[in-house]
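Next up: a single chain in structure tokens, the form predicted alone.
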Amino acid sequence: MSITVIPRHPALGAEVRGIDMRRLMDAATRQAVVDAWTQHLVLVFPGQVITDQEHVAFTRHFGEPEIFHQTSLNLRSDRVREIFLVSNVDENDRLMTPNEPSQKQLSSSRQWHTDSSYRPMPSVGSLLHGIEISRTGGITQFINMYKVYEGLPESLRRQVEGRRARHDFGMLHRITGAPPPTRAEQAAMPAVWHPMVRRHPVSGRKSLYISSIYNDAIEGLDEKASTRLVEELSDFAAQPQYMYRHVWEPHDVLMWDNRCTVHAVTPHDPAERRVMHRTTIVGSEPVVAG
């Protein structure tokens, strides 16, 4: 295959043409995709009518798919265990209400975050397949955290340089009202500390590394000051010059780098079906301070 890469936004995001995810990629094509991913951080592959199995197989070109550790809320597919269900429709085709536990937890995705930052080795990236998309919202927004770090005012830069933030999966239930993790889930995923400025293992560039739905503490600050700093950093990051907003079309697949971006989804009408299936690429190394 030969690919065509068309930028979608000056800060990040590009459309990739010439890929059929139902077919194996040769080494040269894979490298071309990796190069485009490194440059643009978020790739859009339009018109990929794929099965979950093909989704997982494509993901394996870039690393091992993560198996979501939480089993109590039915967010992991029973049919293909590498698939995480970012959906308001269950696998029996039932539209769920916003008050159901899984939907409460998924509501956290409206806040800026990066996937699996609560792991000792956070994920490399994610691939999200829009099977049934929303027309009343559900826009996925991405921020280039390289550019955010480079643009930080000195007052904020001083507060993050050399500091670590804690990332705790258990924070989700505190901010959404979803049930807390079970004891086994808590034991499997204890809170971890990561540098707030990280160096990307491929590009070598520095980026701000925060994940507001998991960050519950910052070294040297009390709880209120930690919360305030994460909010201030998130507000600074959410500027149009740093952001690509993806309006979905059916069977778009998005692939993004969790090591240098954050993302959030806009609300949509809960009576409208939205079926999105995600794979997440397992992290291969710990976060290295920038």
Given for the second form:
Amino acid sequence: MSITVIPRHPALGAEVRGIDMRRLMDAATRQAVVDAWTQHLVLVFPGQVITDQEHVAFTRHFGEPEIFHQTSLNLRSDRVREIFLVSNVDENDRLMTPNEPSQKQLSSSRQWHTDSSYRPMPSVGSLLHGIEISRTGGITQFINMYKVYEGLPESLRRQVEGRRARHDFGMLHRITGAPPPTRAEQAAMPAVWHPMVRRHPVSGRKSLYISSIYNDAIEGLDEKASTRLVEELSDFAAQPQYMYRHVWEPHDVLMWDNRCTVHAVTPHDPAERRVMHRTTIVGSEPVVAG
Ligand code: OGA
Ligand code: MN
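I've shown you the form predicted alone. Could you give me the structure of the form predicted in complex with ligand OGA?
Expanding to the full complex; the earlier chain stays at the top.
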């Protein structure tokens, strides 16, 4: 297979043609995809009519798929345990309402974040398959955090340089009203501290590393000041010149780098079905300060 890469935005995001996820990739094609990913941070693979098993098999070209640790809200698929359900329809095909626990927790993804940053070795990247897409919203927005770091005004840069932020999975219930993690889930996923400026293990470049839905503390700041700084940084990051907004077509698969991007989805009409399946590539190393 040979691939064609077409940028979708000057900051990040590129469409990749010439991949059929139902087939295994050869080593040269895999490397071409990795190179495009390193350069564009978010890859769009249109027209991938794949099963969950094929989704997982494609993910394995890039690392080990994560098994979501929380089982209480049925966000992890019962059928294929590597699949995380970013959907408002359950596995019995029932449309859920926004005030059901899983939907409350998922609503956190409307705020800027990067997946699984609450792990000691956070995720490398995620692959999201749009099975039933929204036409009333549900646009997934991505930010290039290398460019954000490079563009930070001096006053903000001084506040993140050499500093660490805490990431806690338990934040989700505090900000969304979803049920708190069970004691076992809490014990399995204690809060972790990561540098706010990180060096990417492949590109060697520095980026701002924040995750507003999980950050509950910053070294040397009280709670209010921590919240304010994460908000200020997120507001600065969310500028059009740093952002690719993905308007979904059915069977797009997006593959993004969780180490140097953040993402957030726009709201949509809850009466409209939206079915998206995600795999998450487990982290291969701790976050290294930049
Ligand atoms: C995710 C997420 C994006 C979306 O899948 O990690 O944050 O478009 N959701 O729902
Ligand atoms: Mn996410």
